[in-house]
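Taking the form predicted on its own, here's one chain by itself in structure tokens.
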Amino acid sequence: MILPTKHIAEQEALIGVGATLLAHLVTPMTVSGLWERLKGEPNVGTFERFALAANLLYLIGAIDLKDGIIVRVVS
């Protein structure tokens, strides 16, 4: 479910949801603000998928949480 497979399209896998999340995270914002922006995206779908994708991005170091605000990590 993290990576696409023969039966799971790229945009449906968590890495695809994470890519959508990063595309919308152009400025630092709160978790609820980012969720409000993304809840209409068809590949995000549910808050559970949003949270799992955010956790994945945090684990790989693509985003960070500073004072309750999600920021994109630039490397």
Contents of the next structure:
Amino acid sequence: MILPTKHIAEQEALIGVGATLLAHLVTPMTVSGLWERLKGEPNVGTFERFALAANLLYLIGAIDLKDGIIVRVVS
Amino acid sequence: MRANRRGFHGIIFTAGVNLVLADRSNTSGEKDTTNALGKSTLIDIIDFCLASNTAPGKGLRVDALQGWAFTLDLTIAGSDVCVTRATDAPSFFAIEGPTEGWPLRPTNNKEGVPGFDAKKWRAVLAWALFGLTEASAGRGYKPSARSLLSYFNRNQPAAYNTPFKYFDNQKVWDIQVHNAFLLGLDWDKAVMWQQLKDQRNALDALKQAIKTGAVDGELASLGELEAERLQLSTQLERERAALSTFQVMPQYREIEAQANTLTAEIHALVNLNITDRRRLDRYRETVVAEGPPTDDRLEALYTEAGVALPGAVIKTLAAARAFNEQIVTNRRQFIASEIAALEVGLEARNAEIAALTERRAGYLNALAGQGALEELTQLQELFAATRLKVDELTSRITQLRQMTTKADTIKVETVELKRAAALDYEERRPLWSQALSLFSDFSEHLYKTPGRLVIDIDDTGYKFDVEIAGSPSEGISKMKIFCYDLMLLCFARQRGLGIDFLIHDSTIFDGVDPRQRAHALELAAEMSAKYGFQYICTLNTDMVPVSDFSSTFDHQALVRLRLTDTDPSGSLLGFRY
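Moving on from the form predicted on its own, please list the structure of the form predicted in complex with its partner chain.
So here's everything in the complex, that chain up top.
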């Protein structure tokens, strides 16, 4: 579900959705604000996929939540 | 009759018949003519001195007669006077001699010569010859001395066509008034006939003018006009009522502007509500549609991340769960607060709309039944315009009524006049029957059977006619005129009028049998002796019916002047032009 496979296209894999999410997160944003931006993107689709992608980015330490605001984690 | 130039053949006319002959001499050639010797000029001169109308370049006022002045010695109302009129100054009539007792006295002109202008001279002639005074003839149509004289001095060829006319286009009233006067009828009636005719003609002309559009208006029937007036009057009443209940509100415009502002505000609020309500709907859908990832899915993600990205996963599953929980909650809270905010906003706006609507209703109530000043003005203008139309219509109806009434009145008056004239005619029978019997006497003198003078009264006034057996011939129609004129003069003398001359041009005997010519001249001689007048007649010598005169009749003694065609000096003026 994360990486593209024979059955999952690159843009449909969560890693792609995560990449799109990161691309839009140029400044810290609220969950709703980011979702409003991303829901129009073709590879995002549902709120569930958006949340999963956010979770994935959180797991690998790419983003964090600070006081309810999503921020990029600078490595 | 005299003139101021040598060469002119002066003539002295005496009582009785006076002949002026134009000789055809033995030595004259084939192409010489007795025309233009001055027979007609002689008649013109008499007429000229009796105040005929003249025009420059015509009659005696031609270039060839410049500087001429003609003098007539005559007896006017018992005074022997000389009247002189010059061709160069035809508006002045110099009078010499006693004028005591005349209604008008001569006044001196610039050269100190006593005399009259044409108007006064005519008035004197009217008084002296026909007993007419200014007072007896005050109105538009009246017998005039000039017209009456024209029956005793027929001075143009057209005067010899019918007894009752002295020129071709003589008006009917002119014929009726003057012949009625001369025949002893009530000429006033003839005048009234003409006045009624004038009124009728004026009415017809007015109708015609309206019909052709020359005069404003339309010839609608009285009924149509009345219907139109009724309709307009109703409209006028409506407008008057609107005006009387109209109230002017001084702040009308301000209140109107405020009401308009309120309306705009209300519209803006309503628009906002519409967009908000749409957003609200969308949020409510979102709450239903946005499903968060289940715990199973999260676990699966965690597991796969560990496999797919070994070493990259730095958070625990518990931390992931907490993160996911927060994301989902955040989102839910956001939507919930949005929904609440929108609902509050909607509520507030609805309240504001209600308040504004109420305020606006208040303003509109204030305006209801009242108006601004300019509306009142407009209403008043409308009212005034309608009233003008009604007034115009009313006056047209009045006019039409008057026209109809007038037409009826004229008809009634015409009938009444005819009746009155008939009555008057009967009462005057003793008088006019003298004229009729004179005429039949005279005609019987010329022809075997007596002719008749007929006076009729019909709807158009007096009708005159003369009849002599064998009428259509030229000679007989000329003798009708002769008898009529002679009768007029004898009748006038019988009635004591001053007129005491009759002048005929040779035309009167054109086409007349020599025997009748002889009878006519003898009759004229007899009557002039009996009634005391002058009969002046011009004749060509070859027309004198020498062999038809009775043996006792000395026509040579009656010749006052002979004009000859042998050389110019033989003509009246002493030269030809």
